[in-house]
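What follows is one chain in structure tokens, specifically the form predicted alone.
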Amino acid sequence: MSRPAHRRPEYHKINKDLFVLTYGALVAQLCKDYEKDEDVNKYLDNMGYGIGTRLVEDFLARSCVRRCHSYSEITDIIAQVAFKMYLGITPSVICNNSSRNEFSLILDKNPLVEFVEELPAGRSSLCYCNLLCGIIRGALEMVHLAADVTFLQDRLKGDSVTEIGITFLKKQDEKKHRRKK
């Protein structure tokens, strides 16, 4: 028996709570298996480009955003529409420098620390989100885009907000090559 031609493929949602809590357990392991907080995060943000590099896929398909033409309107789409599908949340955009490469996420609520309250005891450099990064920079990396991206500033370590830097590396190119006709 063959399946129909036309007929788009189903995307199965998780509960929120169950992602949560797995990834609690993941970042706990991880915590355990390795001694240094740099080598937990490193992990964190290897197994999130990972999937990024996949995801942007998914992306692309689901969403329908059209070519994006400088940087803030690349980072509006991750913050408004990426951000919306995959977490349910909408941070908040802030360009960081005059050269417009630089930017800032805003996270008003971080679902991944919905049930953490506190760093484990000793762990002040653990980035316990550092897989967003990871996702982020994956993704930018699939349509051609180099980017430094990292934490700023996390409440779990007592600050105000939670923010995620994103730095562009390389200059956009204005006009594209075109294909002669």
Contents of the next structure:
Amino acid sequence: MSRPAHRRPEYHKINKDLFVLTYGALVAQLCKDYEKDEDVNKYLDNMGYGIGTRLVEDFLARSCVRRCHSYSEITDIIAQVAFKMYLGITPSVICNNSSRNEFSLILDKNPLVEFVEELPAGRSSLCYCNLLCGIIRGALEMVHLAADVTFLQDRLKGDSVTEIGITFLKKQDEKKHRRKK
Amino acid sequence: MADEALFLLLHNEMVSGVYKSTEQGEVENGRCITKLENMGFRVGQGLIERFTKDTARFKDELDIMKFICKDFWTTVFKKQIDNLRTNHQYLAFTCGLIRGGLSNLGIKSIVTAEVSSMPACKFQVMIQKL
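Just the form predicted alone so far, so send over the form predicted together with the partner chain.
Full assembly next; the chain just shown is listed first.
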């Protein structure tokens, strides 16, 4: 029996502005609902977590990434494949420590803040893009990797770059193969 | 262009987030739907501004409606909408989107949605004459 010819299913695209503006409307609504920046940040992180746990399935189905053998490889894939696929950008990756479990993603361009000039008054601790941290954390957890993901620097807060820090928490088991990310 | 998966998941989370964080009373009197609709409204306003920057003036209301139904819709969603859930909560954002788009084109309206025969969804636009 012959196999059907392999056809890439057409993945639907939407207008990028729709996503960026929707995210902005969401953050604006959260700022109305919560007085403290920490509460908004936490909400965005949790929401991102929920998205990440589902997004990873979509990612794995579409990206055909090979099995990873190190945190460094995983971080490279997040930056070069995942970010590219979903947001059209490729952050650069830096390893921050010698035990090679702490990394930074440096975002040169960030489409989420395209229409944001500055943080609203009285919201200086707001991590506008905290959804991204939650997404990464949720996605990693679905492939059995625990990580802390936070913003280390933020251009919106006056820093020179926007930097997301990923700290992998469990020691990698050398004997077993890791599931692909 | 962005990926549909990201928007759909964000929309899902927004809907469940709005419902999770509200009181029972608010769910009953439709506060949640309003919140979602208002977010859609804001986004619709922003989108229509960007899309019509270089467009010629619209002749009349019918012209505007045609634009919304064809150009606006397909530019935003890149295809016919065919996979929105039927719950009102999932349609609220989209109703707001349409209302926001019309608003910035000078039309005040009320937009509601109804699903009578799947997968078709009917959006009803009631234009309010001032």
